[in-house]
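This document starts with one chain, in the form predicted alone, laid out as structure tokens.
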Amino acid sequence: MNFPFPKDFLFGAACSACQIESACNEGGKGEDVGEHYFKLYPEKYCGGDPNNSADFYWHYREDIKKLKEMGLKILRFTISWSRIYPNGPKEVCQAGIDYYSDLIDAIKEAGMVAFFDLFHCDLPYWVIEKGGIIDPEFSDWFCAYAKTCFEAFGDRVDYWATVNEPSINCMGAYAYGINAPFMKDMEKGLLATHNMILTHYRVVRMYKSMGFHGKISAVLHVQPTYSLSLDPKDIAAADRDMEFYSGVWLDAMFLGRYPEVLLKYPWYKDKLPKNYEKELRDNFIPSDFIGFNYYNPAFARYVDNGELDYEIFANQELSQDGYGFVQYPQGLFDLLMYLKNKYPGVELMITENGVGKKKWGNLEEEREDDYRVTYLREHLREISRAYQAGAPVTAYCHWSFMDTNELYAGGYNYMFGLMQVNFETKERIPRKSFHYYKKVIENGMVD
């Protein structure tokens, strides 16, 4: 039984600057919260020296070569704000701009459609010591920078995410201490949540008035919340969690509000900005696709506890992967109903979606990744049935195309890469999984 795939189906594979480029002091580059915290508190990020990762940024052009070989047809990657403006919201660095440049000039000359990402957990520390996300001069900053992309690159890029994963940068951030700068409050969550909606949307704006025609949006980490149970109870719980976690994002970009069902919750509501409503209402512009990543389902019960009233669970009888991610990939296919049904008409793109294996250390072995072939096959396969049952999704991002820096979330402790990298040698060798996805990219169907 084959899966097959529509002729123009963007089959590719992601990155991010701060997670392979390394040459943190090279080109003019300013400081990121993750060169600086690393120095402070290396075991926040597992030992993971963003400075000795991959060295794509003098290795790009052979590396968009093997992923030419491979047969890519788009490449998501990401600008470092921090090469762009280095030391504050004035002054531009042309080495980063000329760098970016010949990189997007390198992925065009490959036949690949080029997506790009303005901000991927890399904020740089000036932005932190002015103040942060919270910070209400934040928009404008950040505005600036991606007016000077959009001047730079904007006629070659052909798809643009304000952020990746705003929940991390926000809600990680502010609310729960996950990554920089490791608050732990939730009003401050909250704000910082609302004034990167409010940022997008000016940008988003922005970029639609300067002409270009390429699309824009924003890279959300979406995951579908499972009931442990059929009691009405639990189920109402799931819905709320993939709300608060997902929801906020979405119908903020797609829908102009927030979820209704989370605003009935004092305690939420009370930490939101008084004139919420009427900020998201005064500048809302929809975006022009769904871009998200998809790794894992959550699953979810009731419970009182004064606050969305729920609790998550991990489900033990799911196969984990090393990263502790549970792998269930009929998830995707329920994930892409759900936003066909939800956002009807909106393109839906899989930014990203990936396994990581903790490394044992025998560098042949490791390239034998049958758990990523089998990975790749079984999501491909969900893809291809929500297609055919009508889902307008448009592209396949697998995450990543080499090893990376996992920067808070592992170091360089886990396998995620199509080509494995030698840390020490920077060598790159393609892995199994690598002639596997240029078959199926070559064939347009998954066995």
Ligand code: NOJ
Given for the second form:
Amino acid sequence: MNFPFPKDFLFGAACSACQIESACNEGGKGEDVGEHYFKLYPEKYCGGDPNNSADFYWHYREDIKKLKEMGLKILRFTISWSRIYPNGPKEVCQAGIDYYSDLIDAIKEAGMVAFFDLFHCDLPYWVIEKGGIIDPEFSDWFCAYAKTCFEAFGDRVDYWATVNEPSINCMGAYAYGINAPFMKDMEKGLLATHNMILTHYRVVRMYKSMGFHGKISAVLHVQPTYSLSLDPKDIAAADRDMEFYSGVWLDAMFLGRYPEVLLKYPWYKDKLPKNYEKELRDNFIPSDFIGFNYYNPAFARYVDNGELDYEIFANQELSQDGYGFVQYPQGLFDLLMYLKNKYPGVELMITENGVGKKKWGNLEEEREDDYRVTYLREHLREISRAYQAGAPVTAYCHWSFMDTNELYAGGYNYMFGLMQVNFETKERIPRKSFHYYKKVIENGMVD
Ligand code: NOJ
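With the form predicted alone in hand, show me what the form predicted in complex with the ligand looks like.
Below, the chain from earlier opens the complete complex, with every other chain and molecule after it.
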């Protein structure tokens, strides 16, 4: 058996600014939402002080060298809004522009494709103070920031994403209270989603009008939801979960509307902003690719609860990675085929996929990450299978290129990195998986 990949396949890795940069008070940076709430409620962030992460801000040159050594073809990272607009929507911080400009140069000089997100869990705190994503002016603030980034970096960045995992940053933050600003109001969650989608359209349209060579989209968290039984009601419930969770974004980004099945629920439709349909129709502009993060599947069962009429389970028969993700490599194949069939012809990029293991405190042992080697192999095989079955998949970004601050979801307690970070000394050392992935990239195929 062998598992080929397209000749120009972009093997890569990803991480985000607020999870590895540290340097929260350097270069004129303003406070972001995680820094602000960490000071108030460190326990909500599992004690993970964002100012004491991997110090990427100071070490990026040597880190990029190591990533080049691994042979990465694409690197995905974030520009931190609060480094570019530290105090409000008007005043640009030149030191922030200079830092990202140098970082992008380093990535390009290393021969890698540069993929940048504009927003990855790190809203400036002033955005929250002024009303957050649900504020009518949010779109203006975001567009001004995006325009500054396009002008400063657009000549060198190949792929842009307006937002990473908007489901978490809109529904998670406004409807379920999971992350900042910790609101629990479904109507606000749907308003945040709608505002973010309209903002996304505006930014995509602006980018296109500026005449750059790159592509633009958003990065979505997509879960394949399987039915727990053969009962058609359970099967329909699984489909509904996919529509509710990621279909809202996918349909808005590629079809200019919300999934029909959800609009049949009056409580859902009635909570949407009044002119949602017309606003989507009038402002729609298709995105260039589907960027999606795949970690785990979900399993659904019908229940008559008067809402979306289902509940979700983890499948107890599948093993967990310690971080809480159920491992199911085949889910990646299923997703690629699902996306290929539902949005034909759209380029597919796996923008995140990885495994988080709880640290046990022996750094040497923690470098021998055979579990990550297996994880990589199995997931890459599924991508190859999907490619051979016709899925237009062009990239795979492993999460993460180095150990992270998992923020509200785990602080520094979990290892996601191909490179280990010693958070005491800030030393970074390649793990076994780093060497394995290097070989895969060299060979252009997985074993
Ligand atoms: C997805 C998020 O984009 C990223 O910030 C996080 O660290 C990973 N999931 C792993 O939990």
